[in-house]
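Taking the form predicted on its own, here's one chain by itself in structure tokens.
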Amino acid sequence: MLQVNEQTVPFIKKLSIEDLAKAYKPNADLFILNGFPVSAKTVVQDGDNCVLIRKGAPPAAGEFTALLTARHTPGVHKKIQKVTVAILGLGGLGSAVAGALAKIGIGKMLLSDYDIVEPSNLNRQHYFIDQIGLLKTRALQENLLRMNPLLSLELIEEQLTEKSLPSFFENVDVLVECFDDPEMKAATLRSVLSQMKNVSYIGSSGMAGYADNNTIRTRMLQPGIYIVGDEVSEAGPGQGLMAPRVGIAAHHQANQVLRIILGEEEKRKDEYQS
């Protein structure tokens, strides 16, 4: 048997890459065999893994899903696809969290922000120079769909309040708080604890500067409620918000989303309650 773009197909003796391309991707112009580029005339062997690519063309929906499923395993990817995640604040944290989740194939994301992309954002936020002046929601939507065209996105482009939060987010699976404003951080946590008790929460606190990587951590406050950061470092003179350390925190948050989805935090709930 052969693997062709992550699909299992029959092996036939003297079959070439060119033959496979005619049968499975007629417009392919780049051929990868067992991880290495080869010519179209290369003859395949039983058990080979072949990837047929049309340069610059997005894969078909079924092919794209198969690629993600193969990387994650079917059981894991099935769970990932069913989940809705809300990201509140699309700055250095939020834009990086969204990118990581898009790449693993999260089913749906709610993106909440009302700011525009400014030049000062570009040192750490996942936007481009030609997106300056665009709403962050629209710019990030464009970027995420280039990463994963199957992603379902909902944009929330208004200033949130503690009172309005449940109306937008009470039905999501996980809420990721990425605000700069301490008052909105506190308001979001209060709202989750009091009115969105079925929603898991991943907040953020302390990631400025360039201190030790390992002081960024994920701490459980109580089952379903987590905080990411060193909980100390604030932005100030000589200690700005910089892409590397903010990125460490963002990927802590994204990985914590994944752990919640896959049930990896259930045993910690039992430990907490005991």
Given for the second form:
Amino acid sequence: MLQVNEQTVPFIKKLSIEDLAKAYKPNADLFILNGFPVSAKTVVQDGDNCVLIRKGAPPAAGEFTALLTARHTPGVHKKIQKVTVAILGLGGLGSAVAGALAKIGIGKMLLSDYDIVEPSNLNRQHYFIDQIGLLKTRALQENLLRMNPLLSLELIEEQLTEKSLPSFFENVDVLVECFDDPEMKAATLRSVLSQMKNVSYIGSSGMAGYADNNTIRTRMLQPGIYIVGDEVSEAGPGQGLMAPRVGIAAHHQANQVLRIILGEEEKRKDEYQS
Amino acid sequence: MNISLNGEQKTISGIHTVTDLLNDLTLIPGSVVVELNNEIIQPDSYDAAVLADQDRIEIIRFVGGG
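Given the form predicted on its own, corresponding form predicted in complex with the partner chain:
All chains and molecules follow, beginning with the one already shown.
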């Protein structure tokens, strides 16, 4: 058998990688055999892993899902594709959380922010210079779809309040709180605890500056309710928010989403057990 | 009186309400979440929420940045 673009296909003797491309990826112009680029005439052996690429061209939808499924193993990817995750605030945390979840092909994301991309955001937030002035929701949507064109995204572009939160998010599986404002952070946790009984929550507190990496932690407050950060490093003069440490916290949050989905953590409901 | 604050025993005096406790801990009322005996207390009730002996209080503090 051969692996061709992460799919298993029958092995045929004396076949060149170019012949394979005719069957599985016409127009391919780059041939990777067992991890190394090779010439088109290279003959493949039983058990080889072949990646056939058309430079710059996006893979077809089915091919892309097959790539992710193969990377994640089928059972894992099926669970990832089923969930809806809300990201509240699309700054340094939210834009990085969304990027990580986009790359693994999360089922659906609700992206919430009412702000625009400003020059001061670019030291840590995943936007580009030419996106200054765009709504963060629109800019992030554009960037995420370049990473994974199959994503399902819903944009929420109004200023949220403690009262309005449940109407937007009570049906999501996991809510990731990435706000900047501590009052909105507190309001979100209150709202989840008192109004959204089935929603798992990953909040954030304390990731400014460049203190020790390992003081950023994920702490369980109660089953399904987690908080990420060192819980003390406040953003302010002399202690700015910077991409590296904010990124550590963001990826704690993203990995916690994954752990909840895959049943590695206590959660608020048992929907993913099957 | 004795209370449990974030899982640790604490003896308090001159503190009667959640507001008093937050002031004593120098916490900003708007940026914390307070659970009193497993019930969320809304910020507009901090003044009225009277503490009793053996109460269990959880305070989650949020700092700015994201």
